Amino acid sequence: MTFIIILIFSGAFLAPLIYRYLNKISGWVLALFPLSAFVYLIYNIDITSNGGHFTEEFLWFESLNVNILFYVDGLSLLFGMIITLFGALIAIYSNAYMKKYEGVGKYYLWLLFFAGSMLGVVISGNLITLFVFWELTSFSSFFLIGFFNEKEKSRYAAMQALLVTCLGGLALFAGFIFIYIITGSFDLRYLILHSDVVKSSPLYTIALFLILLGAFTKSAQVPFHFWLPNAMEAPAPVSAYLHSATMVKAGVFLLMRLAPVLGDTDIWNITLISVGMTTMLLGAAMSVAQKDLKKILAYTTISALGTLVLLIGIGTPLAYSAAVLFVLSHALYKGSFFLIAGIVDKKTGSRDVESLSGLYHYMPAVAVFSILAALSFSGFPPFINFISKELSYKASLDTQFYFILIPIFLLASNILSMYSALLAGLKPYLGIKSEYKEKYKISFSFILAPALLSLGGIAAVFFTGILDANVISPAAKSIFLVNTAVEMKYWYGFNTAFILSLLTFAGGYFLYRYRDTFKFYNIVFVNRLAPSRIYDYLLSSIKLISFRQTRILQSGYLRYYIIIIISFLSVTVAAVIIQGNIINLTLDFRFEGIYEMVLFTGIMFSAILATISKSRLSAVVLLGVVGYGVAVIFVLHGAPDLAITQFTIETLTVIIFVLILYRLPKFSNISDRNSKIRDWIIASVFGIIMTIVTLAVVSTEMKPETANYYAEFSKLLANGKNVVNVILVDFRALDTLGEITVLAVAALGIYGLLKLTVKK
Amino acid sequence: MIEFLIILPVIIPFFTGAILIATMKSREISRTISLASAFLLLVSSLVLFAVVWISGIKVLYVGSWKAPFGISFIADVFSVSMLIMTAVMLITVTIYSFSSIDSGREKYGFWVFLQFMIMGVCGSFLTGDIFNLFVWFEVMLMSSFVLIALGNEKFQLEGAIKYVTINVISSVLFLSAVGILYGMTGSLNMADLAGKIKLVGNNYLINIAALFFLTSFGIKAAIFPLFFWLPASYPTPPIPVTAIFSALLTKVGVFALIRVFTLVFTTDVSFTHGIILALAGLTMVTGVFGAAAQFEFRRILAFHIVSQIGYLLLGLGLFTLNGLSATVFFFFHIMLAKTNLFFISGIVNRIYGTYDLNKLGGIYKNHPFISIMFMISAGSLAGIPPLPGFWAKLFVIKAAFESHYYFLGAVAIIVSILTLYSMLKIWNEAFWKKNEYHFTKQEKLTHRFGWYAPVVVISVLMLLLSVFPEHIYLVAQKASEQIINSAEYIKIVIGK
């Protein structure tokens, strides 16, 4: 298994080179990578066909229980075969389709990168490895959808698809983390064995909800379906590969994969059935209102995905078998359809089903394969899809949920889908010739893939037995864990399911026959139904919020920044002060002598005067007075060194200030009254808070262990009588070194700032 | 003797800086010395790491004055990991500067200031003394201020003024906080403080001190609502300056928060760490919204720094083993991703002559290599698996859920989507859009080695981290264990 993953990824990284040197046949060459993987899977089919599985494990992240674990059972094999076979066919098709574009090397890179990631998803046995591959599919699909990235629409669609699927992806991720929290494991084998632990946990509901969100976004369930029709901006082979056969089915795959762990609870069944039914019907309904060939296909794909989710929700062995078979048959006809739409688009330059007609005369082969696909789509016998439709009718009749609503919904959506199938697969080829030139030349590599897929849908008839025994039953068994013998037959007797099938044909044909009377194109409401608008709305609100928030917070004005910072501290500290009631108002106003009182009054007086002074010079001088006053306090409390330092600093500051002041423009008062009041309030509040805090701190009893140590050992150990100096140069010499560095940097910096002016 | 290793990360840049003052006028000599010193720093950090990894936390009493009386330097797994990252970042920035810094700045001390800034950073990581931390912050602040302002370019000074003013406020608050703490306990040694603060008895007063530290370090770390200086100043200086700032400065702020709020302020966790959690959420959200409003390459990145700081803070706020190891892991991821993105924006600017997303375009077509490099870093930032950012987010979100902070976990997830949106915006506009401005200068890149080598090195490191996340995770786990079991740290420092 590791081998084929590595093979495909190396193909991806070689793709640009191969494209450069083997330009004309690069698609064919690159097809060999997935093709050999396909062969490898077929070769190993025996292991899973009897319901077994095999694993390969590499230690990766043991402490988190994340190992690279490949777990291959019937389900993985079915999906793996689809992924690899389609990968090869798409590469061949691309050889013709992508011929004239630029950047095709990168296109192949992402195509194979996607194929590898998708294969990784279906063979992962560890939730985290699964998630890694899961996100890589989203990531690579971003580049594939945005292939025409110089077009605005294309970029928009790519981004939308990635954002929606990544949103789901992250939900999934969170869900997986919950599962880990519940069980302590990401290992699928362990989880299957302990599913009762998961289901009985109080976290089950939230985990389930998150995981479903991931699956639903990926598989385009209503209301997350909108990205899929938009993703039709992608080149046709990408749509065929990602948007019909593989990536959109990743969500369905995940549901199947986790059904043994999370499934079979009421909430699981009811959620899946409800969402599936809604998506199925709405998808079909929306498809009939489309004119664009690819859009029709996109909406019918949404409908098909809904059907799959519905069937998984029903949760009976029969339903699982129907779902598994439908995965296969849908991939065949829908893949073919998309590829043919690509040919038509490429050759005629139009995808408008209303105007296309009579193409049979210009491209007969394409017409044949298209009609085959349409018939398969509609579920006519003997196409394999007939059996899957029969089975799903049978499954829908045999469930306890929603009475008979499910078969009715299924019937309605099948009728609508059949109409779409005929419209897209039949109409463009029949009818009057339009004004196209002569016959279109369609190269072999162009027609090969759709031909094989269309014929595959009918050829399967001859292999139902083998297919059932080797692929379908083992896959269904991986979901239900017990062997379920649902025989694939063309005739289950004249029962209700058969009647429903007949009704479908009649209804679908009826709608198609009288389409001009119904004029479905005009039904605009279905287009209005698009939650794409919600997405756009969300995105533009995010932008709006961002702009507003940024304008308020990041205003560009330093004063507001300072206001916010100071207010933040003031408010939080004030809250604590009030809560703790630590205001200590027992102020001790006894002064040691009259000079202390004079000093105190002087300092306070100068400080207040400095704030209201109208002249810079006097403000500076007043601040100097405050500084000198503080220095005198140091003197009075026995710290002459400190006082001397302070005196020096103050003197220098005042002198430098005075020197600079002459060079500054005149002092002007530009604050208005309101902002002055605001500043006063903020400053006073902060000042009061600082005072309260200081007083509170002073009132606590400090343990002067360090101070005592310095006093005691300064002479004894450091040989210095002056404690302050010893602290500076010995006890805490590193601080001094740091501060000296600061000064040096400042000096050099000033030099550089003054001298250097870089001009752009 | 082995303890001497602990001071080397401060000594090396100090002496380098001093020598560089003398050689300032010669570009070649300055460059050679700078690069050699950066490698020396890496080697000494790696050796120190080996020592600490094998034999546990190491302490150096500077001047042999035992704690708590002198200054202690402490090397634990967390601080030494940060030293290694610092050295790696310094090496890449040095090489990148070879190509991108102009000769004027080089001749007026660019290399000197860079080294002194690193000295401050390393000192901050290593010191076990709260006042000494203040000193290192000052060293860092002064050098970084000169680095921002050097060159006197038009927008530089405006950014520099905002930068220095707000950071000086931070310093003042820091100093007040130290004063408050010293007033209550009479000690400056953090290990000693851890014990002494429990004797204070007045929880409210301790909480006030905690708020002062939170505000002061919060400004440094650029958390909500204190981050303004960052988006205002980061986009203004030359890219190497922005890159090294984004790699280190805010991270030192978070580092200091972690030290203080795991060692000293653990008496009222529901209050202090509750506030941190709330701020973590708000920081993530406001940062990412800020980015969504921008249309300039560097400004988007600058706001994302803020947003990512929220993730770092989240792990601290949880105050659990897994939470803190998530934070430590996140450090590795974010330093790499962010620096690289700035580097790439610089290359883009050199070639296309602008940072404006409106005017950029067509890089994917013309420069696939730059595109891949961008993809790796941006993808990592957005959390695309298996890039390092994915693992980092996995750990953070898991830790949040484990502690039952579901809402914050959800916030982290939604912010992650918005981050992806921002990165996609850059991608769509600069890389995918057709370049309509062919008339703007499109220079051929000269000195390609200097431009590309750092980007390639960091990208390779990121890829290694994607494929082998466990090794770094174990480092983070060990670092977190040492942080959480602070008793061990205290015992080793105090020696009791």
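As the structure is a computational prediction, the values presented were derived from the model and not from experiment. Residue numbers count along the first chain shown, from 1. Whichever C-alpha set is largest while still superposing within 1.5 Å between the two forms counts as the rigid core. Compared with the form predicted alone:
Once the cores line up, the CA of N23 ends up less than 2 angstroms apart between these two forms. Fitting the two forms on the rigid core leaves the C-alpha of E650 displaced by at least 2 angstroms between these two forms. After superposition on the rigid core, the Cα of G602 moves by 2 Å or more between these two forms.
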Second form
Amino acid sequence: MTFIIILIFSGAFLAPLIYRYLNKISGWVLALFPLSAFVYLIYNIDITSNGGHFTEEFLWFESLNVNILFYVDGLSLLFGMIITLFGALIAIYSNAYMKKYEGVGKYYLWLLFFAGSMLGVVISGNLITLFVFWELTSFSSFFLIGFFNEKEKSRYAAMQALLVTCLGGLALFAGFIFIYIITGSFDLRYLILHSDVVKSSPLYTIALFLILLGAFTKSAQVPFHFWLPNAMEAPAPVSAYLHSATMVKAGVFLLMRLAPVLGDTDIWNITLISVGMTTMLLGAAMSVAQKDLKKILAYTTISALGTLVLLIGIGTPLAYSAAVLFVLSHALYKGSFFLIAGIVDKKTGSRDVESLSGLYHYMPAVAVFSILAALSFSGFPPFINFISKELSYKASLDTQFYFILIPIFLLASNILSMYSALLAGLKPYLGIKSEYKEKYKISFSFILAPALLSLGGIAAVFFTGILDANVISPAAKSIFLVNTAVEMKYWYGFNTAFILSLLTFAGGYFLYRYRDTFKFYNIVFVNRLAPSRIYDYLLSSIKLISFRQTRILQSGYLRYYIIIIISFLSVTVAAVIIQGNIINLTLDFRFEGIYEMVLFTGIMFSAILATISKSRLSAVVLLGVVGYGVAVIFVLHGAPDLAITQFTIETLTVIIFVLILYRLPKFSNISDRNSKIRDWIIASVFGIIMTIVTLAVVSTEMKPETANYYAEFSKLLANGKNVVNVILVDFRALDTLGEITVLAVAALGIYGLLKLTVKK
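Right, the form predicted together with its partner chain is done, so what does the form predicted alone look like?
All you get below is the one chain by itself.
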């Protein structure tokens, strides 16, 4: 498994080079990388079909119990095969679609990088490994969605997708941390075995909602669905790969994978059913108000993702089987649809279903595959999606939650989705012959992928037994953890589910037949349901707040910077002091001799006089007295190294200050009375707080382990008798190097300022 991940990522980084030297066939060559991974998964299908799994594990952070763990069972295998096979087909399709664009080498890089990241998500057996690959999918999709970066809409869509999914990713990571706090492990195998510990924990609810937030943002559930239609600014192969077959199903996969850990509770079921039903119906309703082919497909994808979340929320063996089968059938017909939309857009220059007509006369092969995809989308027999729809209706009728509402919502969304399918799949090809070129030339690279996917929707029906035994049932069993015993077959009898299917066909055809009467395009209020306006408002508000906050904090005056820093530090430290109850200090303030009293008095008077001095030179000298007094304290208490350092610093400081400040003009009164009062208050509060902190440290009983370690091993390990020097040079060498680096950089900056000359 590690090999196939490395293989795909290697293909990604080699993609620009391969494209440079094998331009005309680069897509075919690069398709071999994900195709090899697909063959590897197929080769191991006998392991998962028997209910088994195979793993690979590598040590990563042993102290945190985090290892790189790859885990492939029936569910991972299904998603892995979709990711790798579609990746190969998309690369081949891109060979024709992308050939006239610039930056195609980078496009292939990010395409394969995304494929590797997505494959990593579905075969991860560790939450941290899964999260790393999860974020890599968001990162790589940003570059794919924003491929046409010269267009403002593409940049906006890419940034929107990145912000929404990454914010969800942060929530997801927080949820994983809570799971670790509960169980002490990130290992999915361990979590499944101890799911009762997770569900009984008081932290279960917050962990659940954080994880659901991450899944919902990735899989475009309401109210986070708005980024998906905007992402249609991406090239058609990107839309087909990311937004129908892979990326948007990452959230669905996560819910399936964590169902044994977090599922089978009322809050899990009710939340998923509620969000799923809402997303399912809203996506279908918004699709009927669209004219753009890709927008129609985008909103129906949102509806399909809502259906999957709904089925996972129902949580019965039948629902899981229906969800798994729907993942496959949806990828087949929707992937084909997106690719066909790309061909139509590329050849005709339009995606407007109102203006497109009679394309069957100009691209008959494309028309045939589009009609097949539309029929598969609608769930007509004998397509595999018919079985998926039947199982979905049966599952909606067999649940204790909402009961009658679920099949009603499912029926309504299926009717609307069927209308959209017929509109996108039939309308542009039938009807009056329009003025286009005679017989568009469609290359083999263009037509191969949509042809295989369209035909796959009907060919799969003839292999339902093999498909069920080797793919669908093992995947469903991986979710439910017991034998689902749901048989896939073409005919389940004349029952309620079949009647609902008939109503779907009749309702969808009726809406399509009388579409000119209903004029769904004019349903403007449906498009206004998108919360993208809230996103835009929040984004603009953040920008405005950031601007105003910057104007306040970055005023350009050093005195205000110091005031802000000291005030913030005072408040935070004071809060810790009060909360920690360390104000009551019992210290012995007795002086050991008259010399300490004199020294203390001299330091205090020098510090006070420095603050009220009317001369810079006097203030510098008085501060020097304070510094030298502290150095004498070091000498009296047996710290000659610190004393020498202090003497050196104070001498240099006084000299430098005198040389510079002596040439400056005299003090002028630029502060009013209120400013002086403010400064006195801030300085006094900060001084009191620092005094309390210092006294608290002094009154704390120190543990000698660290000091004893340095004293014992300084000579043994570093061959040094001076413990302080050994600590600075050996034990804390990197820290010292950092300090030296800071001083060197500061010196270079000062040198640059000295060399700076202003032309008059």
